[in-house]
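What follows is a single chain, given as structure tokens, in the form predicted on its own.
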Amino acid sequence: MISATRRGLRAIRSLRERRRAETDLLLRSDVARAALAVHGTPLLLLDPERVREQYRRLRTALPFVRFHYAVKALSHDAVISVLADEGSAFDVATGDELALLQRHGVRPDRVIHTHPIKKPAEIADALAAGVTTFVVDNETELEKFRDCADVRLLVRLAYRSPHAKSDLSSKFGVGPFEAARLVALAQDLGIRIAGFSFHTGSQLDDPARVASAITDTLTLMEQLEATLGVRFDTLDIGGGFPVAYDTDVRSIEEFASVIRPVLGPHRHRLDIIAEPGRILVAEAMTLVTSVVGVAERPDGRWYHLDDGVYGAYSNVVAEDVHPFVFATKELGGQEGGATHRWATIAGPTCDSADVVAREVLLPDLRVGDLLASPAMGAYTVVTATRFNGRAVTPVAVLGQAPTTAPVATEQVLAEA
């Protein structure tokens, strides 16, 4: 099995070499070869078992935390199916994401709605589906729940993290003074505030910052319980667990070892939840593309691919991710020989901004040669566009029953 062999690759010390070895292992498998033979490129290869592995690692590292998968990271049926099977809960931000969970029979008590800003109709639909936990961060949103019975609201706090790839507190969340005012207002309106949520930022490889935010939130909860006579029962520590793209980051286990001692003493009093997205799905998908053009320009060699930043490489722009790009012709062999040269990798659209990477050391490539990028499961196909009328990159799910349907965004293939 690929997964069993892959576990041995974790001993490889260099991240780049580890990613190359993982990519080589995947692309030499019969199931990946068959998928590419059937569908061509560009193609995303999704291995749901990697999602399962990551979920189990999180559960082991933080056994008293209830994980709500952030569906927005990769809203794919195969991902929802494997996580639902593992007993995961879910975090949605839209009605469409909720509908996806409903199609998989996920119970509403396993779903929280965490978008701080919602249309009244979205709230009504979620309530009608049985969802009762929502997030707010301002008075206007709180007012939307004035006549809603049996809701549990979490007030979102803002903790600035300038070293995160995306400091989400720049758009959402409030400080302690405003949080206290919202709790008091909710009391006047007869609305239950169950606790607080926060998100210290995407790709923040700083567990001490998360531990500090947890400590500050727990202190605020104790203060408000004493002054306002309320009782909180929920602490949502958000997501943001980092993923190694082109540089190493702390492992799940290392990250958890820092925040676990802070959370542990409160495990029996509070329902501690988290919203992991990227960490569960990023490494579960690999993108395979083809060279469609080769050009010599004043700044050197350019390779034009059949996918780019308006497609599955959208994470380059939207997430400031810098994925590895490997020429499949040299996977498993030596890299960076005398015939290699620095090149620019461009996408297929007519926009000059469609550049995936610059100064990439690659062998001499021709039209039709394949390139592969690992760790492309999070915020790739979900943030892609149809610019220039190009289709969204299809996904081949490894390990499911075969289908004869035309290539679409959800394509499955049998394990060989």
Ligand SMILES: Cc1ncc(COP(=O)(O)O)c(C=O)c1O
Contents of the next structure:
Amino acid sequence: MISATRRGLRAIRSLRERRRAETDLLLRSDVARAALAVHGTPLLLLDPERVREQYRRLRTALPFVRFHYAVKALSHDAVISVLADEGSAFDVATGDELALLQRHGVRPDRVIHTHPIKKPAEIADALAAGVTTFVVDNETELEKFRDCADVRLLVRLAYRSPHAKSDLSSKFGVGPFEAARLVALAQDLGIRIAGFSFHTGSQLDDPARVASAITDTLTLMEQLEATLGVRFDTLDIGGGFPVAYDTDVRSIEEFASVIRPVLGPHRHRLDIIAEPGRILVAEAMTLVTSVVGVAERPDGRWYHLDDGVYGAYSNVVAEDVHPFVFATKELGGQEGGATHRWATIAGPTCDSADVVAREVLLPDLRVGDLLASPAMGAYTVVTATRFNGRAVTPVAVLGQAPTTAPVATEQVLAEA
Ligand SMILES: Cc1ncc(COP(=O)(O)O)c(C=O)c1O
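Please could you give me the other form, the form predicted in complex with the named molecule, since above is the form predicted on its own?
Complete assembly follows, chain above in first position.
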């Protein structure tokens, strides 16, 4: 019902208005009201059906690509369930993420381990679980796979994207010459290099950058096949599809239309895979908070909320993304008015860095008033801390009774 009505909302042209209307629709629904009545705030409302919708859009836009959901973006049972149900494959970076998939009965041949640096024990556990595809970007890592039968490695390439919110090639990946050296070394060690992977950067609204990385990788593969006599069968184009937080970005369909013609001719020769994270889960979760304090400071009005950058708004500092913050009492009507003023929104910790947003135009708010931020599904609760002893923000799955924190986070906390 919510998703049917939401399809109508796509016609709203301004992103802010569209997000406001979606948030209003969600918060007026019986399931969201029931969850808030039971749990109070702060609360993350997760709608797994939106994950399903996004997965289906990706599949339709790039039908010959196999999608491995990057579990790190939101390691929640409901997300894994819905994606496993849709037939998605998965991408893990740790043994904890793999254990989560195992609990859901995901077969190991649907899992790739893409962290370029792994503890030896973690490799042993993943191999024992039946995972065979791993990523490497250096000689030391390659050596860890000596004597491992049936392993297929991907060499991670670096393509710098300084405009990405997270330029993942600033930490991982190698250039073409080092890649060639690693492939030759693997040949000497008897280790199979199945192909290459890269990640041109997270939240990068630039499909041409991805297309050029694909072209360069395909060229490298052809050169190495010719010079080293190897045969590759896999191209992994990583993740990175962007999400509209406070500005519009290309849709999945627009983004895919740029890379599809570059990939298409290789679909029968290569196994083409991708590791989307953010695009699948960001819009599926909405954060609801309450005002817990109001203060007049030298720079104006401050509203202190019961969640902040050490909690679910961790994406604001870690990723420099800026989700909208709406006062729920004016969601249904017009925004703006005589009582509106520019305000600073701060988190609950006793720390001056805990500021979620500055210069936000808000109505006059009191303690107890609710605020809501849409598009809070990716890299939020999974990167939250327990600073000041605060609990990690609970996640209420719409349509399900119990509340569950993301499993990986829950485990870490239990061990601490
Ligand atoms: C190896 C790898 N794959 C996939 C992803 C997911 O990227 P995104 O959420 O931008 O789609 C990440 C994100 O950090 C990553 O490091």
